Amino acid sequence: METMCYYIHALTALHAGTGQGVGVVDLPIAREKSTGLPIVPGSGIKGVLREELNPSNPGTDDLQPCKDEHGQDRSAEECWLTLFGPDAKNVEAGKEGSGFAGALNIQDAQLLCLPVRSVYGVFAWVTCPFILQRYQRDLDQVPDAPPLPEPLCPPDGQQGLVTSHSKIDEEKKVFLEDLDFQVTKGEGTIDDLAAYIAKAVFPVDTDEWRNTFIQRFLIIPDNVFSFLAETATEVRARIRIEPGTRTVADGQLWYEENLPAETLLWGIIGCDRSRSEKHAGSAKELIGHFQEKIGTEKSLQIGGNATVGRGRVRWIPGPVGG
């Protein structure tokens, strides 16, 4: 089994909802059941990146033949239903076969960074020392990925911690909404670690970006970040007019939750030895070719709404390893 990690940057709000609430807002983001934070569930990363990739679709650059692990060609078709798994429906109508499992597994993406708005600096990178304790254990999953900087310092109270170069505070303060926290400045590895994120979400960007979340990462005790995880997402309203009266419709006012645009996301691949009996592969060789055909990032559309400009972010691969 190979394992790659990768990460998601939200350039503008994000939908990955439920279909349906209980509560005030009626469709509301997914959540973990165990924690109450958000993610955007593997399922849907997978079908928009099967898409994606898919040879057959106009516009695509997939169409270039691969090699397998003995060097002889095999079609981009071939890869990508190994890759992927055929469709249901074409297996039940005996075009592809029989069923086969995909050699990916996509896990959730889980949250790394959210953006909360800020009196200083405009918005800042929010994260908690048990969301980082997490993110460590899946990047231990790859062995190639290098180790995130230890120890991490968990603040205490309404501490936080900001970097020795941070513009979200001021005397030792910092300003979120509502809250304002005590901060210690460039305690312990912080500066390590926040230089760390920035290279694997930035992987090719000039300094300016990287240098951007550095300015802006703050990490808060993880109640209160747990507090802002249930707080701090855009909840929009939104209606359908009648066309013949430019009115509301009747109960046609609904508030859609949104994870807000700058928020970051990381998840795991896991990529097995090929299933289909036509077509082998180890599991090194399927994970090179999809490497590949991704590319240093893409510009996908995840979540629904994407009509009305939700969803459009950066996916970042990370490091692979075995």
Second form
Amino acid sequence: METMCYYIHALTALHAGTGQGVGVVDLPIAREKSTGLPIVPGSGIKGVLREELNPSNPGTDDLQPCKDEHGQDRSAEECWLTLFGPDAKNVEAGKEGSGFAGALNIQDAQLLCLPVRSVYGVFAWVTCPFILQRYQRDLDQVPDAPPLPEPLCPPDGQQGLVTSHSKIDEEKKVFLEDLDFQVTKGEGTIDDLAAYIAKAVFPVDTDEWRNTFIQRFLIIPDNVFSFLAETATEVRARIRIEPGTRTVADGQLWYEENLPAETLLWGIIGCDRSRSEKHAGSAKELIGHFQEKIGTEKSLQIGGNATVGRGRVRWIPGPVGG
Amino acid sequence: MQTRQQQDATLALKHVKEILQKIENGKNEELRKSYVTATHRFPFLVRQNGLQQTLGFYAGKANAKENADNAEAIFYRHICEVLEPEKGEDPAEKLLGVSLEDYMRYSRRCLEAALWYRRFAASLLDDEKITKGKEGEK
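Having seen the form predicted on its own, please provide the structure of the form predicted in complex with its partner chain.
Zooming out: every chain and molecule, the one shown earlier first.
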């Protein structure tokens, strides 16, 4: 099994929903049951990547013909099917032979940094020790990923940590939403940690965006982060207008939850050997094709409500190893 | 022992039934509509503005002398029971003095409880049910 890391940087609000909810909002976003933290389900990401690389879609950035490990030609279509698996409907209709599982397994994207409104610096990219611990555990699965500088804990229950170049603090305080934190500046490995994430999320950007991240990086205690991840997501009211009267149609006010623009997530992709009867291929070969086509980053639309401007993201592949 | 959901639902049901009683005893259509709206808006306002701001907003309506028994005032008294104020203590003032941990806990508690008010208000006080009830009496 080969593994690689990927990152998602939301450029607009992102609605990876779960359908009708019975909570505060009518259409909530997907969350992990055990932690309550927001996720973008891997199934949604796989669907988007599958469509993005589909060679039969005109205008898409499709997979090119390639050679397998024995030097045999493999068409773009075969390569694509081996990676993502055949369409179940086509298999049932006998168009794509017998069914088989695609070689890729795309895991859920986990919340890495949540953008939270700040009095200084406009907003802060906030994370917590628990998230960093999980991030490190996932990176350990990717042998070629550089080691993460030791994750840190804020020194005291209600304190935060910012980098030496922080722009979000004033007189050792950070003011988020309606929460104020005493912060320590540039302690331990925080500068290295911020630089690591900045490089991973902005691999080809100039220093400008990396610096923007480093200046806004903030680590806060786990319990406060968990509260913000519940209450600092974006809730938007939507209505439907009655065309005749141009007023709100009866009962047509509803609330939708979104991950706010600038949210950062990470996830892992595993790649197994080919399961296609027609075309063999090792995990290394297949993930090589996938990575080659993905390039350094892709602009994708993920989640619902695309036509009203949600879900435009940068999808950034990380290093591969196995 | 009961779950928090059971406790919240029991309290919300008791309060919404009190409103239902008031409506059925008199012709208080305004109270019905306003109470449903107050319960519907409360959790959204907490999510958008925070608990302190939202309680302050409802408390402002509750303190207005001419509207001392309006729907916002009644709902404010109802939801504040979740904050377990001491006798005679103003719940909004109590919130001013609590620690960050307690503030986060009360915010979550109020949001959880508010959902039951919203549900029971929608199911017991909605137009159709009351209309049907009146028709039945005729």
